[in-house]
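One chain follows as structure tokens, the form predicted on its own.
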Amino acid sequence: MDEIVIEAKNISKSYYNGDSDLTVLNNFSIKLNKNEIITITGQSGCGKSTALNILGTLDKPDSGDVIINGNYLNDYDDNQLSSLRNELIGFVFQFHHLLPDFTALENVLIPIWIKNVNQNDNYAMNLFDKLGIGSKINHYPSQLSGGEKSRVSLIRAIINKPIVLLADEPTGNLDKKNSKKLIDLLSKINQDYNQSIILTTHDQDVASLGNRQFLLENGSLIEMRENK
């Protein structure tokens, strides 16, 4: 039996838009199994980012349940959600959100500092080497290319060994060459570190990375193909 690492059940989410409510998610449900990659496509504004924000506890649904590692999150307060988010969830965004006054290594270690655990830098250094940027650890973001920044943000996302990695349009600001490199790295991380991933994208080539592929339409998911 597959181990479910994150699940959403019948999620609904609306935003007040002037004179009326705009429904973004309606009966949105998904299950991510351990070591699996799920990709979600859909038109701009269809709710992909909202869905990831809710799965990642950055936003709350109007109704429905989010379950992470067997924990129902409806009754969690902000401090509990923050702690769970730091320990169990990794994020990769279209914009890298690297702190300009910190080196690449320091940016990567921030989640560990927040977690307040004693851990040497060997694991982080190994990830830098694995992703081909071992020589960049002491460089500042302004000294990195777009592809290098995307790798640093990816290392930061998995440094606490999360059970799920949520990637929101991670190739959106990359050219074709660097997009392929990042997708190859995500596949490698999935295989080498058994990392479970949910990824949103506009790019069908990127979507093909998924073991299961979905279209988000009218607030709900439509599965496009069976498991590979």
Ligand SMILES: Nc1ncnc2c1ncn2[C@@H]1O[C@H](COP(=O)(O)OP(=O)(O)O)[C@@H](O)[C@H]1O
Second form
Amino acid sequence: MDEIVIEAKNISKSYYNGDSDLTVLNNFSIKLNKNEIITITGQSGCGKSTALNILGTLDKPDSGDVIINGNYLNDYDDNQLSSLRNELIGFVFQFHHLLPDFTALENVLIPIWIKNVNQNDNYAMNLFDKLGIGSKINHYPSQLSGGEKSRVSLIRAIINKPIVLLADEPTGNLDKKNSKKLIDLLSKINQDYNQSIILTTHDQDVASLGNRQFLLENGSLIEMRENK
Ligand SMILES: Nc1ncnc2c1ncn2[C@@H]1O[C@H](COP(=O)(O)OP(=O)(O)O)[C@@H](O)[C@H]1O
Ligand SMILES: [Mg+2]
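Okay, that one was the form predicted on its own. Can I see the form predicted together with the named molecule too?
Expanding to the full complex; the earlier chain stays at the top.
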């Protein structure tokens, strides 16, 4: 049987905007197998970021279960959630959130410093080389192009070898060429490191990266087709 790395069961989530409720997720369920890539498309505002934030423990559902690596998260307090997050989950966002006063290399080492493990920098340097930006480790974010920044944020996301990489419209800010590059790199990371990935996107070409592809509509997922 496939090993499930992350699972959500019957998630609901509403926002209360003044006098009306907006139901964003309703009966939202997903199971991600080890080594698998799932892509989620859907109109702007359909709840893609909300769903990824809940899967990544950045936000809590109103009801339903999130299970990561066999751990039911309902009983976790905020401290436990943040250590689980740092340990098991990597995030890539459309806006990279790189820290401007730190170099590219320092930015990706921050999760390691937080984890307080004694890991040398070789793994990080190898990733920079592998992603074609080995010469940029000492550059500050302001000295990097959009495509380079997205690669740095990808390295930062996987530096702790997370059980799952959550990528929220990671190509949203990139031109076609850099978007293609980033997708190739995600695919390479999936193959070389058995990295499981959930990715949201507007772009059908990007969505085709998924072993399984879903549409998020009316709060829940509809499977598109078997791809690979
Ligand atoms: N913190 C919030 N408070 C109120 N409404 C929100 C909040 N976050 C998101 N929403 C609303 O929830 C819906 C889903 O948002 P989001 O998950 O960001 O969609 P997507 O990522 O698919 O564009 C949108 O209508 C958005 O305006
Ligand atoms: Mg979004």
